[in-house]
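Shown here is one chain on its own, the form predicted alone, set out as structure tokens.
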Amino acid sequence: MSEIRLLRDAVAQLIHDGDIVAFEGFTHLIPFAAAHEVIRQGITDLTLVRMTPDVIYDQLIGAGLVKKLVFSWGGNPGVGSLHRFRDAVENGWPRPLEIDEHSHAGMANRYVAGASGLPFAVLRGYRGTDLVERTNTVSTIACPFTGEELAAVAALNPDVTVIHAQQADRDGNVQLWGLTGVQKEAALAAKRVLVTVEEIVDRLTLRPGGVVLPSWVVTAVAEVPGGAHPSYATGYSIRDNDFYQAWDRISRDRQTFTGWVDDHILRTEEASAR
């Protein structure tokens, strides 16, 4: 059964140096507040996993906490590059970054395999790309029924999956709705699961199309209103487009970036940077 905790306590207890951590969320419900708490606590040597690493991972990489990134596509959505990510890959600043790049379909299937307790997943994909030459987590397999050659991708089982959701009840059951990505699969694949939520309610009201994670899936819940900012939470907040535009300028320069981290993360206990 999941426990309701303060965010700082949940992060300290669930995320450790050297862990494989997935911060998942698609367009909205991106768990920025939890990532900022990781930065405050200086949890390092992380392998980060995410289907679409954007600003949240630019911040963690720029803070020097990440040794490896497992991902598919990376960028500042609608704006451009992730400059801290790029600086780490091209110049090794603030530390060298190992990358393991996949397609979206490959990453989704890796989570599904992990959630299913299987060692790998099979899909049609990767043909015509050089991704297979750059990773040891993609191979080929012959279909035992047709002989067709298919791609096989190794399962993903993060030590910790972190997501943001709209609601949890007092027993630790979680519900999220709106655009959903692979949060459910990433949670089911992980050893430990931390969910930050907009609010804790006495009882969940089930919604058509909503994703419910029962309390036995979730290790800890933390109530963090605004915990997805600058992304949004459907029904609770809107996307801060100005922040994403501003991030391009903030992240281009190392000194400007480190100053922003000092001012908006390290010196504040707010749930998210405003």
Second form
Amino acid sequence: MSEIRLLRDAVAQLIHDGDIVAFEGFTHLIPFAAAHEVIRQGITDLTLVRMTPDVIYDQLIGAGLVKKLVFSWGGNPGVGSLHRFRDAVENGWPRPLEIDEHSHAGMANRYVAGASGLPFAVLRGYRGTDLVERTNTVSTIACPFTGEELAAVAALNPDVTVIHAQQADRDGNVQLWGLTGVQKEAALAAKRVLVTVEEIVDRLTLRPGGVVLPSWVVTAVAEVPGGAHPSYATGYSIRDNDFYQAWDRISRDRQTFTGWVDDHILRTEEASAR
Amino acid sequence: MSDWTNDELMTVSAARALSAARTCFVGIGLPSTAANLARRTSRPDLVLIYESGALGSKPTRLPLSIGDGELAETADAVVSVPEMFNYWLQGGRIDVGFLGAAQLDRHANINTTVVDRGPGRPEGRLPGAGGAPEIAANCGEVLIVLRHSTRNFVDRLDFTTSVGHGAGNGDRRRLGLRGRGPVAVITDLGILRPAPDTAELVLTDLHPGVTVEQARAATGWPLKTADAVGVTAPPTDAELAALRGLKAA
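Now that we've seen the form predicted alone, could you pull up the form predicted together with the partner chain?
Time for the whole complex; same chain goes first.
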């Protein structure tokens, strides 16, 4: 059964130096507040997994906490580059960043395999591309029925998956809705699951198309209203597109970035520590 | 509204290229602008599919990201990302994939991963693959929209992220790629299409006032031309009004 905790306690308890951590949420419901708590606690040497690193991983990478990144699309959606990601890959600042790079279909299927208890997943993909040259987590397999050659991608099983959802009830059952991305698979592939929620309610009302994670597959829940900002939570907030555009300027320069982290993450109280 | 730019004609031409499509897998940026323009002009019933999980989105304004809330709120259905890639894209349900590129070669192969910046300098990092490799592999056909310059239209890709026609005609079949691959590359100078016998991109159309020499000068390989190079029709008043309305919204 999941426990309802303060965010800082849940992060300290679940995420450790050297862990493989997936903070998922495909543009929607990105768990920014939990990542900021990781930065405040200085949890480091992380292997971070995420289809779209987005601004959330740009911040963790720039803060020097990330050893390796497993991903499929590393841009600022609709804006341009992730400058901290680029600086780490190109110049090793603030530390070298090892990368394991896939396509979206490959990453999605790696989570599916992880959630399914399988060592790998099969898909039509990667053939003819140079992606296969740069990773040891893609191979090929012959179909046992037709002999056709298909791509095989290694399962992903994070130590911890962190997601943001709209609601949990007092027993720690969680529901998210809207664009639900790959969160169900990422959560069920992980050893531990931390969910931040907009709101804790007495009873969950089931939503069409909603994803429910029962309490017994969730390790901890923390109530963090606005915890997905500048991403958003359908029904509670809208995407702060202006912030994504402003991030281009904030992140372009190392000093501006560091100053921003000091002012907006390190010197702020965690939202749920009230 | 007689004044228009080649950039506008590029987007209008890309929207026109969707005139026979029922379903379109849309990337953000120019492809999204063109697909949304098609819905407002020649193809009001065009089904827009965004990789974030939205099937049949009807946005009232151009989204900044593929995950903007309006895409889900106006969709016919919202599905998970694994379902999107496995059932809908890999399952062969989508007619047209619409892609951009950082580098494109003569066989319409695409690089969006890294660029070589010369000896002694680290590779320049681009966002990476995203959904493009499987869009290029599995959609019924692929349209590419890209501004024309020698920086983008290169003799050799620094990295192959997504396969167009591989090394030439027959390569897609050899690789087991099930869609037809790129059928047109629409630029701000004109339109390139793969030659039927070699699958090499040749110039088939020029925008009004653009010369073959200009297109050749903006292409990093010796660009061949079709036997008869056509001229793109200028944007109609309705097309221009719809495009400008979209951009202003």
